[in-house]
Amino acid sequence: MKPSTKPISMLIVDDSMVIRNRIARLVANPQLPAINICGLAGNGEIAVQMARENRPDLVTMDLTMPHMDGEACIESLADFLPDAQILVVSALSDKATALRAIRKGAHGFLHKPFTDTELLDSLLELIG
């Protein structure tokens, strides 16, 4: 992604309410560049609605969802948003499961449970 004065915006999808909510809290840290989230999905069909209406430049991706999982998500975010950096962000730790999301259009992949600092380094990753 190019620096630009331009907010990066987020996209935040989990199931779980708890992972959403923190991952928004973190997202606010003084090491990121700024970081405006434009939405924050509990499935995969609610995540691909929010980024066709908000065009995110970095997703958080569960990949274990009611609906559409996160495999089936990524692979229709790739589609539409091709420059979109997405992070993947599950307690599936198989190495075959994180290559599939790879394969499919994610761009990292942090394991659950994880810590602060590890999701701000995977983040720095992605948008540096």
Second form
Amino acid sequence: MKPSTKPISMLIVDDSMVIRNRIARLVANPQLPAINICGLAGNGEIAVQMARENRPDLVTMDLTMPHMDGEACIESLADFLPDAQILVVSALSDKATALRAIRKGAHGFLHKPFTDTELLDSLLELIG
Amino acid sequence: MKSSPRISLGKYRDLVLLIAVFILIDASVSAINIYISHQIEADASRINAAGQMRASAQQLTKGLLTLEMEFRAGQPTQTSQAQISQARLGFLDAQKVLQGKPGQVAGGSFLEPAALQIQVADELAQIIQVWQPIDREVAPLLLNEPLDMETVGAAVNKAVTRNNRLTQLADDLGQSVEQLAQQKTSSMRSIQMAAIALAFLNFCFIVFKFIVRLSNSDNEAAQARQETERIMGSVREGLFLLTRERTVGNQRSASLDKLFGHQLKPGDNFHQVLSRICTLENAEAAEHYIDVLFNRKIKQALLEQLNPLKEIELINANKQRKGATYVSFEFDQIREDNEVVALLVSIFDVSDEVRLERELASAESRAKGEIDLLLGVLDHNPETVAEFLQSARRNLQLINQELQGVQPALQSYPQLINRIARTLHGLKGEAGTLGCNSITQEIHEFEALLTPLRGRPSIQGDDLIPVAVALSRLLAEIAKVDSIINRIRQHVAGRSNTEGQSDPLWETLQSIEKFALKVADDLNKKVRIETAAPRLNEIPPHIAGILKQAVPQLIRNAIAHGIETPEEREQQGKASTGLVRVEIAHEPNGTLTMTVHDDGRGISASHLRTVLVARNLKTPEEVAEMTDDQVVAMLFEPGFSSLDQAHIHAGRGEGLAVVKDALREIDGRLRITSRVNSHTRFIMQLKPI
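What's the form predicted together with the partner chain like, now that we've got the form predicted alone?
Okay, now the whole complex, with that chain kicking things off.
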């Protein structure tokens, strides 16, 4: 990751505003190092565009989204942001689809619905 | 890793030291050997010198005698003069050697016994003492001057008189020097032997040390191996390492055999093993999961939720394999130099857990059913419930008798089935109102059994057997609830008469409201219930019948068919919570009206027309000729339902027929007003008796 002087930048991708805001709120937790939210995207297309502009270090990614789904989005991000850590956050019960997304270039998986602690632990693991 | 060379040097330090000492001793032995050979050489030259001294003395005497003879005969003397000179130089050379002049090999004197040294020095001094007068006389003979008889005679005289003595002394010296050399050689040999012995001892010690060390480390390794074997032999989990090549490692716990029979051997391809012991789907998912885990960028903690090998059922194709039926696999990344070099695979037998979980779930649902029953029944007046149970039992027993006595005829079977269906539906409504959920459920299953029979063109006597079985099950359930109710009634009777006058109508409406909320909850709809009724001290029996049978049916219809889902309502601009209102009112002429109103989607005659055609209940032509009122009236025909799928609260097409029957019994009237997407209102008018 980046040196500690520079805050980690993070992009949140989810088609639900409730989830986006919840993740954004949890990221401010003092247990985590300073994380700067550089974008909230409601679908894959916006996410790719935001990622090109802000080059985030961390991305949380929903899988089922309109316009461009998570899988295609991960593939695209992994292409031009090879060092970004991508955490899939999905309600998908089908493990095979989730695994396919991981193989496209994501680094972790968190099942929706998640508790605050679960998200914190996942982010800490991802950063650490 | 980096510290290992230092560790090994520390471990072998004394061994290295011993080897250094060995080399040192070897070098010393070699040095001693060289020294000894030099000493022997020196001693030999000293012994030679002593011999040479003797020989030179005799040669000198002989030369002098020859010179004297030649001089007297007047012969040339050069040859004898040269012989004398040679002998003299030989003597002087030997003297130098014996005196240890520079340039000779020195040292070694520390090995020579002092007494012998002194003896040699004494003897040498004596020789020189005897020799010097001779040398003095001889020296003038060797000058290049003419000889005179006197000089020659004096030299001969000296030499001859001292010759014996000199020879004797030189002999003695030779012996002494030889003795000295012998003694020295023998001491040097002892030193050499000692050094060699020391080197040998050292060598033996090294070998001993080395063997001890080897056997120690062998023992340690054996002990470690034994410990590993013990752990692997007794650990309950199946353990092994999965290599990057996806093969099973050599170290594996014995419990693997218990878990899988003999299907998992060292060197086996893990994916092939998986495809034999679990479903192809699982095996394939596991392959992808393992691929991902070998990616060094992936952390296993973030992927545990995706592990496809949790609580998987093992395939037991030929029923021969013993062991676990359900297992969970866990994978731990083993990293070296930031690369995942292997996965530690732990396998747990979770058969018992899965079985317990299932038993617990079924026990929970059973317990929940019983508690639901108890709580549901407790919400209502036990007398009312008991009354319902009694009448239900009576009705069902009547049906039972009919079932036994029915005449096999073309019409009688379908008629009986229809009557059973209608009775059941009425009972279902009442049971639901009174919170007897287990009975409601039993009736629902019973109805599901009847539905296919009703569509059948001909019904045989055999078809009625499952009906009879279901009937006895229902009766048993009713008896069960009855026994609970009786206990509650006894309990209540024990402490009754203390409460004030009750309001039976209000109580009935309360249970109707509870029922409505439950129906709405089951159908995922939101409903608010409003009731308006005058206070009555007792409910007239004809009204009680309607309240028990017709009102629940109408409420059920209102919620199932009328009220839309919250989403649908929002789309139409309505409040997401629907309204169902039950009003009971006295008219001035003594008529009692009961109204069930809902603000749902209303009754659409055109929708009903399409349903009638779709269900083959009417031809398109027949439908076209019917008025809207006639179409709506079809709602009251038995077997008509506008819902496609039957569920516990609607869709059997019996509800409104039950209402119609109940009203007919007491000569009541029914009116319906409705507007699409606005409301539906059923108004029942009951004449006073």
